[in-house]
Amino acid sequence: MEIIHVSAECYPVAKAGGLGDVVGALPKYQCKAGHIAKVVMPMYRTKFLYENEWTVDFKGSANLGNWYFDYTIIKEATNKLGFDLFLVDINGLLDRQKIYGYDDDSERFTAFQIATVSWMSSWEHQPDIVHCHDHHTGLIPFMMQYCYDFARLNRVPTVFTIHNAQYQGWMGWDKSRYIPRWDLWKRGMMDWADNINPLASGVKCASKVTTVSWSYMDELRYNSNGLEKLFEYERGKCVGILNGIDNEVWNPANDQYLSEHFSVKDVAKGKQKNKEALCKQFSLDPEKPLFVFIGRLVGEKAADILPDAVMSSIHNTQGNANFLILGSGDTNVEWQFQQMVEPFKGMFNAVIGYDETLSHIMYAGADFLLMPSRVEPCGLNQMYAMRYGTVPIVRSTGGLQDTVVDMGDPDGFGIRFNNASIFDVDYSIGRAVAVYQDKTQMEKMRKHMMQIDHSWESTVDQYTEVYAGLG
């Protein structure tokens, strides 16, 4: 099958979270499998689009309302991200270094989707499945349905996936006028609360949408950010399919960015090394429970309670414990942690934003992830510390409760709580605390956490039945 990737993200082109990392991941296992899997996705102005080769592969245009805009699409020469990629360029639009955060993002999405819909309506032949992620390309499956410039493709099907419901795209309806020429008696398909919703659009007109985990789906139904009953009345066609993670970029037994490599064979060594060039570096004690958090600091994280956690469990462990924190987000959060460095000098320390070194590391060099998530879509991050022999302490929501089962049930690895609160997560501390001074049941959970499969194959697989089913 001829399969087409449209996003906002792919890793390592431009990445703002788990979305980039899924899109650079699935087209490429894709590929292995024996599809041919594409990836378009808007031309950003990033380190990746300057070291790279390219060749122009189209030249267009359309139009935003009265706006005209010329559009071109470039290829990436080699393959060497295992999969054709293809950037949108919109001079005026999409030619900035940041992925989002403009105040004209939705001029700036609906015209990406505008300039790829425009694009594969101009091929000779047609895909076998458009595969648009969350709502940056939402409005896709409808204007493929439902805007008569771009008719010959109303019989592709589509392909929607939602990595996280609580950001809609919200547009009022004065903005109606962007879509191209289109069916105004389908004015509904676009509609929720009378505004357009590029997300409730996507889960409207696809032929088939899917959720990044299991228990996901399900918690849409009763928490979507106001989609709810529209979950509800679509759930026929919803499916859970389970994120997996990129194993040749997330192996301790060769990751580039260690300079110490371990396997399940010597995790307890391989981890001390780590864990030791990693205390040393932010001034912590390699003798003592080493708990990282690595992430965004916003609220669907929880990481408003983390500060107070933290310092609950330094008081309560008597200082037995490391905490290193590795993120940005919220400023008053990143000013709490920021704060708290020097009077907790020993062990605490922080790193306000993103390094993919410094989390590599930290994965490896780590005893325990904290992930107190309010919402949690799927979680990659709990996947990554498993495959390093990282016990994962996790809220049960989300992909959280799909991959992580609690150490007191049989073959239990990781730990589990179940309110985003200063308690729930200072008692599951200590819990850790506990355990990670009995060597045997913590060699135990991390070989066993280490060798569950949570590769990419399992997953294609999967999403190569739904497409099956659409043919």
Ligand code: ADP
Second form
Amino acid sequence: MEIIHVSAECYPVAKAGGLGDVVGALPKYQCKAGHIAKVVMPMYRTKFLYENEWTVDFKGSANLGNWYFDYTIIKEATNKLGFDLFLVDINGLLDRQKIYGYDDDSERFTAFQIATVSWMSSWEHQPDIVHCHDHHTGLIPFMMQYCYDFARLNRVPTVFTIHNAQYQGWMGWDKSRYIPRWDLWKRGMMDWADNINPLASGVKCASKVTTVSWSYMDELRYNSNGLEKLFEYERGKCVGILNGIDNEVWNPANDQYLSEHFSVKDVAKGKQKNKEALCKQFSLDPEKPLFVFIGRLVGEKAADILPDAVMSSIHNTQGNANFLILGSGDTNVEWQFQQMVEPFKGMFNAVIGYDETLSHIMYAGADFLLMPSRVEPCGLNQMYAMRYGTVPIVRSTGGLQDTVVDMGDPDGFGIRFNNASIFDVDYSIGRAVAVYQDKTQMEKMRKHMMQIDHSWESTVDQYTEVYAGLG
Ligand code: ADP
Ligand code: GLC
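Having seen the form predicted alone, please provide the structure of the form predicted in complex with the ligand.
Let's see the whole complex now, leading with the same chain.
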């Protein structure tokens, strides 16, 4: 099958979070399984763009309302990622440093979708599936079906994967002028609560909707930032497929970012060496358990309760634990963490920013990973942590609930709690500090986790099944 993934992110080209990881890995494993999977994404000014070779695949033009624009599709020349990668270049609109966060993001991603669909409709053949990811590509199923200029594509099946329903790409109806000539009777297929809602439109128009864990699929029906009724109504075409992880990128035995490699056999020794290097760099104590948080400092991740929860735990454990934070986001939370560095020197440190290398070293060197998320559609961090023998401490929600078994259960290996509250986090850290003293139990949990198979190889078939049902 020829599958065209359309996404705003794809690792290592451009990544802001887990969406990038998924779109960088799933197509690679689909190709390995015998499909022809390709990725189409915007051309941002990223390092990957400048360090690789490109060929021009297509030049076209389109309209965004009254604005006539030219676009160029460039293709990575060496199949470096294990699949064909196409970038859409729209001068002045997409070619910027950051992926998101501009005032004209609506215009940027609408133009990206128009250029992508316009290009695909110029092909001599038709792809078997167009697979869209999150709201930045949510209008594509609508455009393929109801825009007159793209009528050639109106029978191509579409899959829409929701990685995060909190962000929906809302636009006022005044922006409907951006959408190329469309069947006005179909207004309802773009609308939700009197706005153009690209996420809702993707759900309504796609042939099939998936999300990235089973529990999140259930949760969407009672907690999806206003779309609950839509998910209830469309439940028949929705399915949860748990994300995999790229075991080639995330492998403690040969991870390019680690100087000390390890595997299940020498996990305790290997982790200790990584931990010592990390503790030295951040003035922490390698004899004490090391707790880390890696991620966006936003409400969804419950980052707002972390500064107080950490301080409370430092107090309650009488300084018998270390904490290291890596993340950026809410400036207030960033500020609080920065303020804690000096007073808690020797047991706390924080790096505000995005650092891929450091994140790998932290998964390898930490004893415990904190994820108190209020919302977590899947969560990849806990799966990376597990692969590196780091015990996840998670709130029971979404994909965290689907992947982590509490150590109180037979064969359990993690710590789960119910509320995104200072008390629950602090209490869980207390449990972790206690189990850390039990070397046999720690060894058992680490070995167990590292052998759990979350590979894409074992997940790819579930997508194939979804596609096959649409043929
Ligand atoms: P989300 O996509 O909601 O942010 P996920 O758990 O799915 O959450 O994926 C987060 C990804 O982003 C992981 O690969 C994680 O290691 C990475 N990540 C998040 N914040 C940072 C950061 N500050 N530095 C490096 N990597 C980060
Ligand atoms: C989103 C979700 C995260 C998920 C990721 C990849 O960013 O917040 O939970 O793991 O997408 O699907």
